[in-house]
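This document starts with one chain, in the form predicted on its own, laid out as structure tokens.
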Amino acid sequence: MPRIKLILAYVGTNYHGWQIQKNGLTIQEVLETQLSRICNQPIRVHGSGRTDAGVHALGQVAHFDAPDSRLDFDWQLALNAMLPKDIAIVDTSPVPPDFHARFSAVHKHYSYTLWTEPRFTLPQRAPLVWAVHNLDLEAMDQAATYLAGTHDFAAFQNSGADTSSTVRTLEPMIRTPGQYPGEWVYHFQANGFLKQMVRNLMGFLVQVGRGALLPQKAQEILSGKDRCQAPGTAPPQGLCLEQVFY
């Protein structure tokens, strides 16, 4: 059976995340439904990782095993004709049988977008940003320097994870201008992320930007390894899975 790699983009607003669950429609469920129709048999899709309800993607990666009869099939054309408009197949390619969308990944790149213009939020951007105002961006940049490197990020992991280690290596975070004045994009790249880790890091940075915490507080939170000592989780709509590296 040929193994097929998919790269997906989606707006997660109307979905309960990537992974199939009982309480709402998910990206995985929609994709598996259409693939099973094409193949006339049940198809299981494996993603590079979960994205939460309301989180978006430009470069989610998934794979599935297709029947031999579909060896030369145009998966991109067929799926994009069948999927809803808020999900798109960006690329497809055959991969070796030992490729795994999750376990073969070596790095992931997420972005988180803030809207800091206090007078209004563009309606077109509202589903894709967190609107927060009066932030000290330089203080947030300073706090980010304490988070970069190899650390135990247990304090930035929400409960319910099944990982054996909470140590991750986070590359230096980068802040870039967004599409509009007052829009800022924070880039997070690491060899792996814990459950809601990026949203928790962003929640901390925003608290620093608001003046509620000093940048150096990052060191104390990391060393404490206690989720209760870190600020709350940032909302999902500003988060986007940009790229998965193999």
Contents of the next structure:
There are 2 protein chains.
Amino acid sequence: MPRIKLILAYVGTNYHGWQIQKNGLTIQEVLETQLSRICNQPIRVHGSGRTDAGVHALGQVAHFDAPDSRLDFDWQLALNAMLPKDIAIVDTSPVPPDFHARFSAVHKHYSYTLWTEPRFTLPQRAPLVWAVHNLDLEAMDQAATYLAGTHDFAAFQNSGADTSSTVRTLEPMIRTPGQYPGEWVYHFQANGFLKQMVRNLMGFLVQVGRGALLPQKAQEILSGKDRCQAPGTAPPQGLCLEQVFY
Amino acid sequence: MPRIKLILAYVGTNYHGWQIQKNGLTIQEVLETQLSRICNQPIRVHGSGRTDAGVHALGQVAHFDAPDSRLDFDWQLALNAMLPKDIAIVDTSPVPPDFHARFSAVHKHYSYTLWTEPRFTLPQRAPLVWAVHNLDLEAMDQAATYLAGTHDFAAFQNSGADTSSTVRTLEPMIRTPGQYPGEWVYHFQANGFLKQMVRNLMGFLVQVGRGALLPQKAQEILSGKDRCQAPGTAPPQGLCLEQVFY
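Got the form predicted on its own; any chance of the form predicted together with a further copy of the same chain too?
Time for the whole complex; same chain goes first.
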């Protein structure tokens, strides 16, 4: 049973997230359906983690065990011919049998893109950005410095998660210009992320950018460990899983 | 009757092009419907030119005559609140009554984006690129040098146009890297373009890139002035109207 690692890109707009569920179509379901068709047997796919409904990926990672009869099969070619245009296999590689897309992951990189031009949102970018205006970006950068480091991020985790520890180590946030003027990309890297953590961090930063909260409020929210004390969750469409490190 | 100039961006995927037609929804129709609603009277919009079904714009230009009662009205704010997400007003300005979006235009800039990575097409880019592989880009650049200048471009005009002259002056083509590795953007600028001229030029260049035609074939096709001697039309989704000059 050769184990295959997949790197996937997708536009999550039309999906109910990564993980298979009863309520709607998910990336995992589409992938498993096509892999099972190729293999003539049910194939289970294991992702590096869930992405929420509407969230995108450039480097989601998943693995599956292929039938022995499919050694040296070109999985990328076959899958990309069968997958819809909003899901693509960026790369495939054989991995040792102890590789696990989720449990072997040591580090993840998410990006969150803001569109700050107030008068319009470019249609070419609308599906991939959160349009918010009149932000004090420097205040947001300052707030981000309080978030970096090893903290209990319980206040930035939405309910419904089954994690035993809410302590994570967040690298210093990096902000880069986006593809168009007024677009800013926020890069979040950590040894792991809690449920909706990036969207909650972004929701907090935008409240700082709007002047509703002071940057140093980050410390108080972190130490309070209370989700109700933190601002709302940023919408999904600005978020993208960029890369998973092993 | 103040005359208003609009600069529009749109993703053309879901539209039957710019110009109003019976067969399907167009950008012009959506725009006129919302403007007429704002003005409580029928408003006719004049574009700088048609864009084909599936073609995008970052800088389409249109004008209309507003009712006198709407002096100093914020057209951008009102329209962007009413338009669907795949159409946006990038800018508006009052113009003299002799300004005409089509007849006053002196120069246009189109881009055409190729996705050349053969193993996959990034879903984030798929709606805005033409995926073609194994191209000799240098041969294409060389072919493009034969196309630049003042020529009769009849061989690159599709039928159904009502232009009196098919002579146009094409600036030297520029090729720039796109937003992702393997993406290349071809820039076409001219004092005017014939029907589907950019897509026909691109269709020719790609045939050169594939090795099916020699670069210098451009001269023969130009002088033949016969559409049937030129390769097929490139698909619409790679094309974008970048800017109209006045």
